[in-house]
Amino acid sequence: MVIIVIMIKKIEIKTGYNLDEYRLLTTLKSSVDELEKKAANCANLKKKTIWMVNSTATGGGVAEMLPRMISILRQLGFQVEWLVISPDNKDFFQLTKKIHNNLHGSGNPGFSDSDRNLMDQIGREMAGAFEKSVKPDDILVIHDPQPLPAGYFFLQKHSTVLAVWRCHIGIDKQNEASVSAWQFLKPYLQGFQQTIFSAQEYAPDFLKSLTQVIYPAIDPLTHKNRPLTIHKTTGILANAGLLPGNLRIITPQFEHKARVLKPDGNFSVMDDSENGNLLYQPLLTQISRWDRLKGFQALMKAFVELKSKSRTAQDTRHQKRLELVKLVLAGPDPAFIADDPEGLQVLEELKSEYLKLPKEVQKDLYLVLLPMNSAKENALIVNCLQRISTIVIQNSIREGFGLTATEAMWKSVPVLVSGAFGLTKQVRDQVEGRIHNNAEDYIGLSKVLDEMLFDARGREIYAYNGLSRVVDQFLVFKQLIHWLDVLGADGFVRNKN
């Protein structure tokens, strides 16, 4: 049997901005003042402790939305923890991430007796290695597939602990890979009294009766996603290295600074003869874990495609911003996300794809690494992209929900993405944005960001839309008064008893 370190660790969450400094912005007061009332109806649940566990404290949805849950929760009088549990195992991460792809329909269905028997032993581990931590009246809530197996192992032993497993992922119409990948699963899921989905179409049959659906969402004073002067804006990026670093500011330059794709296949900080043009050229941006399902490469291709157009573009104006417009795809450092070993491969792949293209074009496209030394830092250099972007992309092939999309939404800024079903949850095609139906048909890609471009007027109406979808429908208050449904509910304990 092969030794396992388990590592586990409590998470100190910052309180950050309180609920009346949101009740400063207009849009957001009501918001509040519902989610406080809903608070004060749920008295019972403030004497329990809510444990929320998931396998990673940094890069993607979960982990950023885990930290303003919590403050938020607990500024209501809730008791709220977070554990990060991790095997130092690169087996089962390659393992997890088969289950992923497979639950989104991707990848080679089929699990074998190595899996399973490696599935049991490091849930057994895991389980043991937060024993000491959660309470028989707790509230066990597990986030995604890593830490399912833990959960199961646990409530074999403690079954008075209320369990909920909430999946990010899934695909609406189940295939013969997510067939195999619930399959392997529904063992682990035994002793859940609810299961949270973000589309009901996503839970497999047998899980059905025990599921709600809860939108991911954003907090919209995080430093992704709060407002920023243009002071601010240029200052972020100058010190992140995206911007000529002779320009005086106030604020020093950053220790980490992003690092972009050469033509001579190395990652390295601009110098200032290469850096300046974002903020002032039209600018196409996606930002996102390396992943293959994300559609990088088919953007990459409708990209070269776009360019080319402006040879033929009948209107002056359009043809020169064909000819100045600029792509950015940027994603985190993949040395820094532990959960998900596929990034590295996706990301040299993306740079073989770079090192072909011709001279012209590569000096338009940029492959940003976001230094993700500084949680804060990469979540400004975020916000900054996605402000100075005339458009942004989310590609995806398969997504359960693309909070980028939400992150651009609420800054009023236009978005084009994909056919993929969590992003149809979020966008109306003409409506917050336009919606091109096959993430790897380059040529329809194109022909979108074209017309997209070209549309200066619907631009701001998909803006002015999108911001308002976002108020009413993705932001985090509205996400928790629907968890405190959930937890809350008399209907969560019946199931236990």
The other form holds:
Amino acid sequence: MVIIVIMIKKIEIKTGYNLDEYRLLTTLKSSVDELEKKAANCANLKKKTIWMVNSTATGGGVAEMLPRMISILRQLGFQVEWLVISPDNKDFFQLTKKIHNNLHGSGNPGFSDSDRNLMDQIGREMAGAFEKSVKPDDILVIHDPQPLPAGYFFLQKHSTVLAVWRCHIGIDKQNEASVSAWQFLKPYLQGFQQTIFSAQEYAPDFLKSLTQVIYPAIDPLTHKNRPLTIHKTTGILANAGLLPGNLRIITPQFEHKARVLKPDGNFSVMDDSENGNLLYQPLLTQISRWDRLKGFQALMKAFVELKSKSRTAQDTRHQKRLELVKLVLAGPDPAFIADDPEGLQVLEELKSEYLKLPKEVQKDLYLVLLPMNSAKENALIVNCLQRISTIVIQNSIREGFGLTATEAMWKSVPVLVSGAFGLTKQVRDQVEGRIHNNAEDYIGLSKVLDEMLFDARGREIYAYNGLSRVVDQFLVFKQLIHWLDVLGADGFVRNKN
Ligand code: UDP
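Other form of same protein, the form predicted in complex with uridine-5'-diphosphate (UDP), not the form predicted alone:
Below is the whole assembly, all chains and molecules, this chain first.
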């Protein structure tokens, strides 16, 4: 049997803003008050330690949400810790990526006996790693499939521990691939009292009676979302290498800068001569992990198609707009990501598509690798890129929710999203933005992009409506009220007492 090293790490959380600071913002006050009232009624829950467990501390929506949820819960008097657990094993990584894709209804169905053995072996070893931390009265909240078997094997030995599984992925209409992944995961769900999904439709039939729905949410004041003046935005982009470095600005250059794909096939930091026009030309942006299901490939093709429309555009202003428009496709720099073979492959495919494009399209298409050494700097760069965009796009083939759309709406930036179910939970067509249903139909996508770029008044309306939608439904306070409904529910706490 192969020896597998399990990496388990308790992640330190910075407190960040406190509740009184949020309350100073009038749009947030009533939600903060409501959350505090709710927390005051959860005395039993405050006696327990809640362990949030996932597989990574950086990258993706879960890692984005946990620190703020934990910080705010702590301020409300709850004991919450964050454990990141993952084995140093490529086969496990590939297996869980396959499960991830299958739960999204994509990829080939079917699991072998050796998949089962691997999942069991690693699950048992990861469960062992919990022993030092999790106590009999605690609550385990396991996020997504990777740490799920660890939760299962731990609960087999420690039946007094209360457990919730939070699944952030799924599709609304189950298919062969998703059913096969659910069959594979089913045994590991024994022992969990609750499951939480981002939509009722995502839960398989055997979990429906245990399922509650909680929407993901953003914290409005993190580095990813906080307001930035134009002056700050310019400074951050220059520090990150996305505007000329010779501007006279207050803050020092970031240690690691964004790298951009050049026509010679290399990713490198832009020099000042290549740099500068992101701020004053129409800009389309998609920022995501390099995952095939994010629909980058079709978006790139749609952009090429969009550019060709400048030749036939009737309106001269619009013709100019199409000539000048730029596309930024940004995601994490793989130099900072330990193990993501599929991500590298997706990036490689995008690169080879880019290299085939005519020079005049290449100059307006930026494939950007964002440094990941500093979570703060990464978040600030994403914040700026979203803010300076004319339209933020999320062309996902599948999407459990899609925080990138939420983030853009919060910033009053109009969004264009695919019909992936999670995105349609947030965006209503022609209210907060536009929906182009089929992420892979790049011709259709280019038409909607063209219409949206032409429709300046529509974009203003979407921008305004997007912000209100996020304030009403997708901020962290509402999300935590729902979490306390689940964890603090008398039934849940009492069940095993
Ligand atoms: N993100 C980031 N840097 C990147 C790429 C993505 O900070 O280089 C963030 C993005 O802003 C969002 C999260 O990662 O907060 C992605 O969440 P989403 O729900 O859109 O997709 P997921 O990655 O969970 O599938």
